[in-house]
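This document opens with one chain alone, in structure tokens, the form predicted alone.
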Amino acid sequence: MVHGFDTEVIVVGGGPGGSATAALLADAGHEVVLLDKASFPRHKACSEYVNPGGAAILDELGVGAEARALSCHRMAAMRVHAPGGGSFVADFDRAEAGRAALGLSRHKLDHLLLRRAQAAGVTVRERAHVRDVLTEPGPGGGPRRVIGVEATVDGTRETIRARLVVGADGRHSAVTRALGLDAPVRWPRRTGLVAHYRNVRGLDAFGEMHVARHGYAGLAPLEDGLTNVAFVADVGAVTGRAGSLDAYFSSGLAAIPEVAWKLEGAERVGTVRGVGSMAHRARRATGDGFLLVGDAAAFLDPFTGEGIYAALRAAQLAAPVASTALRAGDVSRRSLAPYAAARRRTFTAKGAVCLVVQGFVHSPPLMDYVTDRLDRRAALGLTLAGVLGNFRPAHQALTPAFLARLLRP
């Protein structure tokens, strides 16, 4: 226990971006209590796609082997489909050899990682749903700061009190709606809406996405034979729908043939589970003893397959400045300011390149243009896949010879 605290830091979430942030603060020496509502292994609603940037960190984590012991599928490319009916080849492993994408459920990539921070010496508490935030006023009368969190655990309400908390409790994180940080996101509003299936066909090395006029589908094969099948569409399709969210849900890829076909004879495991308005943003990443790391800090529709490595990437970016900080005991905004700067220079540039993307999808005439350029311009294909794998600078995509190339006839 740290003097007047209960510890010294509280991260609010166990996902991937939560428990990576507690694993590298307690193997920093660090005082790490980790809360979730959930008890794991859970599921979750995801798209359970970790891209070549992201599976290299977990190698850098020391939990790649035991994913890959998991049987994990591994996909070295992923195949595009315009809605015309072209396609094109974003393939990793021609890119950059060896390099590919993962596909492992959140139920076990989840677990995996928490362990990791168990074994990291933090304490996990399940069960304990964070209901507020606490703070007091700052020094001299300044601007207040977090000192703590109200939880339910168990059906007890408790208070919990840390020199720092790191909210990474995803798109509906309770620290940030608590602290007013929630900015409104007028584009892309998307909703998700994902279900795992057995048997789908055609698929091995490749994860596959396909674009229609009404939506997208993603395809990410997962471990033990099954397959992420994910569904997202406009907010405001999904909101109005006359039916069931199932019967959309089924509708919406029944509509998509290359998909029909795929899941002709499949077995759905599990129910239908929707993500809600997928678009998030928090007006800034710190404050006076808080931080906030993956969906809660920004969370874009996932076409590129951003999350779960852009969770991971945030967590090493938070650990070392949020550890100089505790041992300076200084955790106030300016202190923490390191790490809202290494976020601008890790992200900025590709979240103009998925905001490109999100573009080209939102407009199939524009799709079916830049797939066929993609799929005939191998060069270009290959450095967007490295761009969109986060194992190649995001610039090389935004530079206007790669955008001359890919936009001329």
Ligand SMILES: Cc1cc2nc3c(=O)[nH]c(=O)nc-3n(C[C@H](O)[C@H](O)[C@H](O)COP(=O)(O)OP(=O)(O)OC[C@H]3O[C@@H](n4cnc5c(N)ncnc54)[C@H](O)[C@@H]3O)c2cc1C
The other form holds:
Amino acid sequence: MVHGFDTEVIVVGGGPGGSATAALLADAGHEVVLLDKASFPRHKACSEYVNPGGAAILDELGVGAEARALSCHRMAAMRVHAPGGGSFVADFDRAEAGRAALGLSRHKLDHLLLRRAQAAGVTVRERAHVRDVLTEPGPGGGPRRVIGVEATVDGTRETIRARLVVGADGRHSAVTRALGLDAPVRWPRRTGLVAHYRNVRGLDAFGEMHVARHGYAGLAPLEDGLTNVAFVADVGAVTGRAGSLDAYFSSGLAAIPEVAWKLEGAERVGTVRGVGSMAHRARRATGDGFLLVGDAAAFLDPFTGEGIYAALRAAQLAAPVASTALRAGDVSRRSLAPYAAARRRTFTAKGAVCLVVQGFVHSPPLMDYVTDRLDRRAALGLTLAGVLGNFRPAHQALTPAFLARLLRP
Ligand SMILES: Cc1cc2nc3c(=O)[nH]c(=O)nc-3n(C[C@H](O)[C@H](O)[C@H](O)COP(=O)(O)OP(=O)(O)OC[C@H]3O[C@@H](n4cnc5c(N)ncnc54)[C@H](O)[C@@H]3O)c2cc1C
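Show the form predicted together with the ligand, please, the one above being the form predicted alone.
Expanding to the full complex; the earlier chain stays at the top.
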């Protein structure tokens, strides 16, 4: 126990970002309490595709072998279909031998990562809903600093104090909301609906994305013969729908002929999970006494399939900086600044690539055009596969030479 505090670190949220940060901090010898409002294992609305960069981090965290033992599906490539019927294969294994994405339900993946944190010594408290952050005036009348959280644990209100609070509570983060850090995201404003299916026909070892005029669908094979089926559309189209969410989901998929064919005779397992607007951004990821990882800090859109990677990578960037700050007895924003700088170095260029890809996805003629070029110009496709898979530097897909070769007729 740290003097005047209940623990050294509180991590709010036990998704990939929270569990990985908690595990790495506990590995470094810190006392960590992780709070999650859910009971694990729990489902999470997600396409459940861990990109090659994310799969590599699972290995670095020491859980890759266990993920594979859960018979997760190995995807050596992703086939992307454009609205006009063209397609290209983002071939990870050809871009770099041995690279592959994984399909594993969040029910299993998140539980695996949470158990990794527990094994490292993290105290995990489930059904612990964080309602607010606790702050006190900074030294010399400076900005207020975070010193804990207010939570409802199994229905009982608790105040829990810590030297550092890590906000890892996802897109609807209570931590960013309480700190007034939510920044408006005007575009893209998409929402995603997902469900598990059995007996989807015509799938090979690849994952699939199907872009259509009314939205896009994703098919990701998972463990135990399950397939994750997702449909993503503009928020307005989903909120303004005439019938039920189920009916909207089914008709969105049915209007994409190749997806409709693959789902003919398939059986849906469980409910359709939906979310509100998906994009989220916090004004900053550090402050006095706190830092943010994963979707709580930033999330754009699932098309490029990297939210899990970004959450795990943020944990790897945050933990050493937080550990140094805790040992120095100074968890001020200035002390945590190296994490903010590491985020900029790691995520800014990739964020720009994702915005460019969003531009293509939102414009069917452009999507048809670039899909055709990527299919015919193999080297471009391999560069993009590496960048989207997070094993090649993102700036490779932003150079004038790359863009000129992609866009020239
Ligand atoms: C439809 C859809 C499809 C997606 N598909 C993919 C994909 O295929 N591949 C990919 O890489 N990414 C995908 N993403 C993104 C991915 O799901 C996220 O980027 C990833 O889950 C972020 O991890 P996280 O740990 O930051 O947050 P989360 O995984 O959201 O975890 C947050 C945790 O915090 C807990 N929590 C929330 N609020 C509180 C609170 N107040 N108190 C206590 N606990 C709280 C929640 O219970 C949850 O366990 C998709 C997202 C959506 C919406």
